[in-house]
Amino acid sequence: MNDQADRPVYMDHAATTFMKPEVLAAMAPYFSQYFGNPSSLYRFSGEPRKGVDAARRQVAAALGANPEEIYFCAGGSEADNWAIKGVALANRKRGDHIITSAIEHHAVLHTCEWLKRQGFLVTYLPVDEFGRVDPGSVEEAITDRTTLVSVMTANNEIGTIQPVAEIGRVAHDHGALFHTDAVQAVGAVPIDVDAMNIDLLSLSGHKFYGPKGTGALYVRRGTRLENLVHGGGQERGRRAGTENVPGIVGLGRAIELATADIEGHNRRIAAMRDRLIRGVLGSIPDARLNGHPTERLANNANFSFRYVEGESILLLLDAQGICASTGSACSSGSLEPSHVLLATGLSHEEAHGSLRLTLGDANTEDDVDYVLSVLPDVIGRLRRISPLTPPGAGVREVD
């Protein structure tokens, strides 16, 4: 165990953060002293809809956007889904082509491929070594028949930020929206609706130490989209279901907490990132850094490891008190290699012995020097043991 602290290391604020405490602050009087429904009419649903309300305009200042395009769902995998099948089911008669990239989550790929089973043409753009998507071979992909484009705004594996206004100022130029799937992005990266060319954009409050179950879609004003969930007029008629107000109102005080201050946060967060990486790079032979070295998240650090397995690290590190991950939360118990990593080219055995490491607020530096003094360790057992290391190859000592 960490012998800095009382607690467990953890860096796999990718998969989820904690909920800040001025978040649960806001949330718990809508649990029960405002429990009312806020689509009744009567006085009792005055403040749940007051709540509702707030968050929405909470929501769209983050944005750069206006609150009534500001649509409350259930999280971002439920976002990207009725984005992508809300465009292309209610644009089908101008066109029946999507592009979208190959390192995607899986909640926009799974769509496409679900929308492919319908009869639609979905185009998967390839990346650099970086996990970049080239603005260019949009340009070269789209058609007069594509009514989407949809890339993410930042990577959930490797970090890599992509140069979303470029892409999507292409797709305008040809008549297409742009979605950008922006759940790892929303509190890292300055989002401007209007000055990224984004039409429709996803993000998920447990990204950013808000509650877990809570996501919205950002939806420019007179962009044609079919409903994801029929039955009642909740959110204006587009997204059926009781709302979900003590969700929302945390959702709202998240993003506001995120958003007061992206700059500073990065420097504390990315100096102690590049610390991580000098270090890991600088003891452990045969490893690389994975996504783009400068145009990368603030908080992650992804890493692989020849010859090793990035199962084995993550038990190894755990029985440490250290928690991380393999690659997204959502595939972790897949032994596929990440479908991210190989599009990089990485080979499959490369993409297998990989490690992800996401700093976030409660992160310290004594935290970053226990990990630095337990993973070559880590690498080095585990090397000495597999069949896959050549001889010679071991672990340097840390200074």
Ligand SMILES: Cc1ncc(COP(=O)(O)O)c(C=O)c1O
Second form
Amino acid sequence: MNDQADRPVYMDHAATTFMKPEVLAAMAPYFSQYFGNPSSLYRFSGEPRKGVDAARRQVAAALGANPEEIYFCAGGSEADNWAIKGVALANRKRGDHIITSAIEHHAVLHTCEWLKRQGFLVTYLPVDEFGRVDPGSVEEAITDRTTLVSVMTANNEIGTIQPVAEIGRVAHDHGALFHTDAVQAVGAVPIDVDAMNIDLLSLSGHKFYGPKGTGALYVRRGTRLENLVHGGGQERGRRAGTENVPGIVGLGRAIELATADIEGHNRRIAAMRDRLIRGVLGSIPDARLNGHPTERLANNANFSFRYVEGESILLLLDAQGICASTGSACSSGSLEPSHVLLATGLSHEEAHGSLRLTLGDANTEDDVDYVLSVLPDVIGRLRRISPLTPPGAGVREVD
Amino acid sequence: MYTERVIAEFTNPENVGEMADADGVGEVGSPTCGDIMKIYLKVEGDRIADVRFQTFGCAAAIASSSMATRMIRGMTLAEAWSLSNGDVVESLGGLPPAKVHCSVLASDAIRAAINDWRTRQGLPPWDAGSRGCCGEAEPENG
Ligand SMILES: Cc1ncc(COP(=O)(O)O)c(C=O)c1O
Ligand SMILES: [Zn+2]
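Next up, the form predicted together with the ligand, please; the one we just looked at was the form predicted on its own.
Below: every chain and molecule of the assembly, starting with the one above.
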């Protein structure tokens, strides 16, 4: 049994990951020893410059890209903003239409909303009950005014993996560019930007055991893209600002580690996830798995429990040392529950009753056992309080 | 984000459950809002002799229900009617601003239960006003 007094059972790796010691070790010399500005000409800046160049090669290798196509920035949100605003504005003469999906991260959705206010047209593609975009719907929505299609590689809430290569092909067939938010996918879905028809790709260091506030945008050579951050000539004149050298070095090391053995990593994590899913659905009545049964991130389990609300679940789990997350509105401060869960056709009640558990490299089978020993009682306690619980239904006997 | 008192009230709520022979029942909220609160009253004379609640909702909603029911037990119906969500929030030692709307449900549910009792007695209901739980606008769907 897990001794959760010692350490929390952290199952919220989609929110962020811990940083691996190897990553910290790689970064360490670049804070004080190799602190020089990579843009300076003296030899003292050679080490920081080499560090950034090496990281660029590491990121490129992980994506099947060329190093010159990698641009470092401050995270996934910036990469998404840059890709979408940058393509929309640079190609405005050719067209004013953008296609995205209903289940994108807010970094994409709110950017598209902003573009709408600037006069662009935006189509939000629906998803099926598992959260998948049908490439056929891209074909139907695309016009000769479409300059960009943006669909995420994998969803952060329900873990559903999209048919990215097919969607990219439809975009290319119609002369549009294809961007994908791969923030949750790096290290879990093997990526080859050529084979997957990707023109722009966003990634974020803190989702794969790298440092927070680091990210990169892959931009296929020849892609018309406006700058987002104006200023100095860093990143070949496309993204201003003195480089976050330790962060970039950490991002490079982290992506190298995360993509060294994706298959083996997924096998280990998915085995725990599948036991977690079976255990939860087997011990808690009126529960469902959200997302796709097979096309899902190896580390993602997302449930809805009828008659109870997610924030309450979260806090009772927290009281027992378990870190999880929910798509309930009450946790976000907004009044609407997760747009992702609603887009898959869940009722408000089911969306409010959602719980996301995302596994990571430090989780063990003991952690799974511990969650399975705690969760049924947590749900049972809340169901005994809820007016929605049908008499006698969905409540295990009081312990 | 919650105070320790809110967490304590939420993790060990009092007065939980259904009351089969209630004299007045009030239910407010909806699954769309994410919070539903149901209050059961046992009335003796003009006093609340017993009270129970059932709540579907967040920690703030459950803690507010528990606190509000503890506060109105033994009150006259008029006193219970004038209990405001501000009184409940104060007794909880405060709620995050985004969560105050969840506590409104508790005082609303109490008023609904009192008016149910009044209606059953053949008395005209008091004017509760409707504060609602979600505000008036349906949030847009991105
Ligand atoms: C799919 C997705 N896109 C974008 C982001 C934003 O990334 P960052 O936190 O690095 O800005 C996240 C992180 O929550 C994400 O999950
Ligand atoms: Zn609430």
